[in-house]
Protein chains: 2
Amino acid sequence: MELSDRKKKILAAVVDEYIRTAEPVGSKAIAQSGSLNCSSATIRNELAELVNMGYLEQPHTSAGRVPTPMGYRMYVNELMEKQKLSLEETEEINRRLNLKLQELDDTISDVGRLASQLTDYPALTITAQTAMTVKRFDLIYVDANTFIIVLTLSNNTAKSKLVHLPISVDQDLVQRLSSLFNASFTGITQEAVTPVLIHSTERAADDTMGLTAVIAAFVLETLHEVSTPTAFVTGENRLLSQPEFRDPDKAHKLMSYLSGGGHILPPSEGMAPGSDEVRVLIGPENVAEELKDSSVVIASYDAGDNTRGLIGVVGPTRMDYSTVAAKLSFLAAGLSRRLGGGEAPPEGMHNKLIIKGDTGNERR
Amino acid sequence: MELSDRKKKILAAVVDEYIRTAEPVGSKAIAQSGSLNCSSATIRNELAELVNMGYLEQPHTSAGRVPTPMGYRMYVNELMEKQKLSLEETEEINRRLNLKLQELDDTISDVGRLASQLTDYPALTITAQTAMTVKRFDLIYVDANTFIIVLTLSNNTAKSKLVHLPISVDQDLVQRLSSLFNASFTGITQEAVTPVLIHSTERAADDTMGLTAVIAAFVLETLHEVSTPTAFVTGENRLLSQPEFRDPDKAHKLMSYLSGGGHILPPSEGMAPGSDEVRVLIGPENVAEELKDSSVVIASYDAGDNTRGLIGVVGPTRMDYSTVAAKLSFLAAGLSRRLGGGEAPPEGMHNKLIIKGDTGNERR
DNA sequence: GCTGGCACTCTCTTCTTTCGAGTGCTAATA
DNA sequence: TATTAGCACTCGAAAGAAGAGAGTGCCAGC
């Protein structure tokens, strides 16, 4: 069933100014707010009709209407104007991603903070889960007891470690190690890395040190760092600014949740690979139960090597849905360009700004 | 002035049941509290005695007493039982302790994790400030396009980096950069690498095409991260459990201001390089205005390489001075042992604990 | 010097009252 | 038929009142 014209109007009206106070909203608020030109009497009947619809619901009786999900749903779909970012704030944002990614690579972390900084509600940060393989290897020998392993990773990065061994080893033996590696253990993922393999390894480089296993265990730690999917959450602290997290156990809930990591986001299989598509998932649209009466935008970006990563922030359902997803949608961009491969859209650029989402769930 | 015998017991007891309920503590509880043979009444007269000291106050008249900052002071300082942990405990500890420390190096902030989880309290870890350098460089020649960048440390630690360049250089010049670079690079810390040394080196390796700089910009990053001190907070949701952050506002402040990192600490010059110390920093006794009413324990590591760093938890100051204290200063010894140089004590061993602290500050 | 007893104080809890925002309904109006 | 003004009503939040209880301070007796 389709709303009139002026019950959406009422309806973006209410959930502004409940976004803005976190009051309940009454009817001779929304009539002085301009807009309408109807008495309040006119509004209460729409109001109780669109409670009757399921879109807003009272506290108690006579009280002022507070949006449900639903109408949450309805609110983010249709209703809300798509706020554009301001040349400052697009400038702002710039100057602060770029700084922050001059800095050593895992700083995804950080765009973490950044992004929870700019909206204020904690962000979430998570990395695609991907099959990292090793595209080459180099070990440098040091002296006698020490040398380097180097491994330069399928996303172009290259990990070392420095290995000191209490007993010496013999060039020779390094090299032979470093072409056999070169060899049997490029191009493969982590769960290729098979006891046999590494065993046959030791055999053929007739190594009676121990010298391959630690390199291989070293082959292994890395492709499992960069292969696992890590979750990251910044500003936890940020919810008790939210009068509905005023509640400390409640607060206190969510945030250990939060900090648990991960298990926040819904199976991502929905994420089209190419936009800057924003998600945004309201209270019982969640998944995990801790969830369930807080919202989650995310936003995804390339993060290069084909692969995705997801930003995001949690707050009250009662969030701004608008701004965040703006500012959000314009940091995932802005990450696609400087870590995704080639044609991204030019700087300052920024129209399109899509939001989906599951469609309106049941209420209740 | 010297406290008796009697009020010292008495200001134990009260420590210790306020620590344990969080309420005012009466003369009643502490009288059957055992220990003390007298009558409530007797234990009154100290009570009241106490205050004027300066120990213990009273929230209001009729109420019970509360430890004032010098009262836990004296209790850190000569009352509180030395907390011995169980051997359940102590392997747990150890347990955990190698589980973590068995991945990739920078997992200190996993042990502030940890430190965080074993006493319910946010933990902090700052690692030491250190005059870093770069022990030897090697630079491996890819292809005509890509070279990486290996720098071994003076903590023995190597850091990497794969360099893609737009255009192509030839094997040689790499050559050239990397004995350059051994030779005029190496030992010095992140100050003595001026511009003037890179455009020299840059000269004389008859550069053209910028490499040079690019070494040297990641020379000067690895050093700038490497030798920053780099504070960590986690569990600042811990708070919420404790009573004395109910209101949302006073957590929210504190945890706003552990959020941000840093300048948690005093000027740490106070801490002695080979113990097992820990340090208690009670109430006022902290710089930071935010941490005037909460308290701090902190325990030092051996970071290897001479140099320390820095482990502890934030709570309030009715904290449980003796349990933390046991912990953190096991999980500093392990720390210790692990990243530390040579001549650690055997694993189990754990009965020496040395808790220091500024010694009682005026009250109010 | 210690103890039991007693009056007193002050907070916390609970109950009651008041206040007001906001509603639903009805009758009048365009 | 849709809108509006008016009015009685509802219900929570805030303010006030009363009672309970924990704990104190002090005094007199042991």
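Note that the structure is a prediction, hence the values are computed from the model and not measured. Numbering follows the first chain given and starts at 1. In this text, rigid core is short for the largest set of C-alphas that superpose within 1.5 Å between two forms. Compared with the form predicted on its own:
Residue displacement note: residue 86 has its CA displaced by under 2 Å between these two forms (rigid core superposed).
After superposition on the rigid core, displacement of the C-alpha of residue 170 between these two forms amounts to 2 Å or more. When two forms of a protein are overlaid on their rigid core, residues whose CA moves 2 Å or more are considered shifted, and residue 161 is one of them between these two forms.
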Second form
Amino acid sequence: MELSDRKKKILAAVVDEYIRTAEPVGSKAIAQSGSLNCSSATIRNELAELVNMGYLEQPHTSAGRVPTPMGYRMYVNELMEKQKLSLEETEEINRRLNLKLQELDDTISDVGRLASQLTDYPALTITAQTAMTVKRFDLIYVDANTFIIVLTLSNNTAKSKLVHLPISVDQDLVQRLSSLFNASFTGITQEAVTPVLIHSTERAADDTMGLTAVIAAFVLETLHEVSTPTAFVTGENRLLSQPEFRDPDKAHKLMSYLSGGGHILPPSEGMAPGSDEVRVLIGPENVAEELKDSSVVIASYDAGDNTRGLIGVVGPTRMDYSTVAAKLSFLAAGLSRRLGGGEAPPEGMHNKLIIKGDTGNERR
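Return the structure block for the form predicted on its own; the form predicted together with a further copy of the same chain was the one displayed.
Lone chain follows.
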């Protein structure tokens, strides 16, 4: 059912007031705000209908209303005003970002600490190489029982392994395997290194020593290692300042999940090259059970060298989404320009902001 303009205004007023006070919102508070030209009785009727429609809920019979995840989603997608950072705020973010990158050796963990300080919520930063492959194989024969595997990766870094064998191996076999791996295993992702490919290479090399399996295992281990996201969590104790997490058990559950490196996005999401959107996940939209009573706001940045990153903050569903999204968007844009080799966003510039939820609706 489509919401009327008046219902949308009342829903927006409830969310704004609840974000500000963390207390259930009554019709009197909305009427006193002066944002609506209607009586308290009309507002009460509209609030009751919004409860019946699932956008609001009433914790107690005599209490005011609070937004539901469905209400927050409507607010994020259609109702909230896009926050614009002031000149002073953008100057401060750029100053502190420069300071962090210069003093603390550009570490992603310190970027997360900055995000946590700017938003006053716990922050999670993630980096991952995208579509990593092996560019070149070098198999170096040392002696009858030893050879070295050297992998040159698509980002021009190298990984090596010294292999000791309990049996003697022929140098010609090592050379054949080097040629076969360069022909069949270069430029392919981890998923393409299949048992069928390994077995066919073993037969082509006439390898009865099991060297093919040893080399392929190192390839899989290396590609998995360089493609696994590196996550840093900071500011978990900031949850304790939020009224929703005054319950020690509830706070401990979420803090333990974040400290343990819990994922805030499905593995297939969030690292797409060129993505400039800000994702907002509200309550039940989150993938983890530990996040079902929380909201997550995430921005993506380009770290250069075929590396993508995410900056996310976790907090109560009563989050000031617009302000948080604006700060993360600006911070991510600044990181993309610095780490990707460009310039920082100019002071006063308001970055393009796309807020997208599971409904597929977008606001620009």
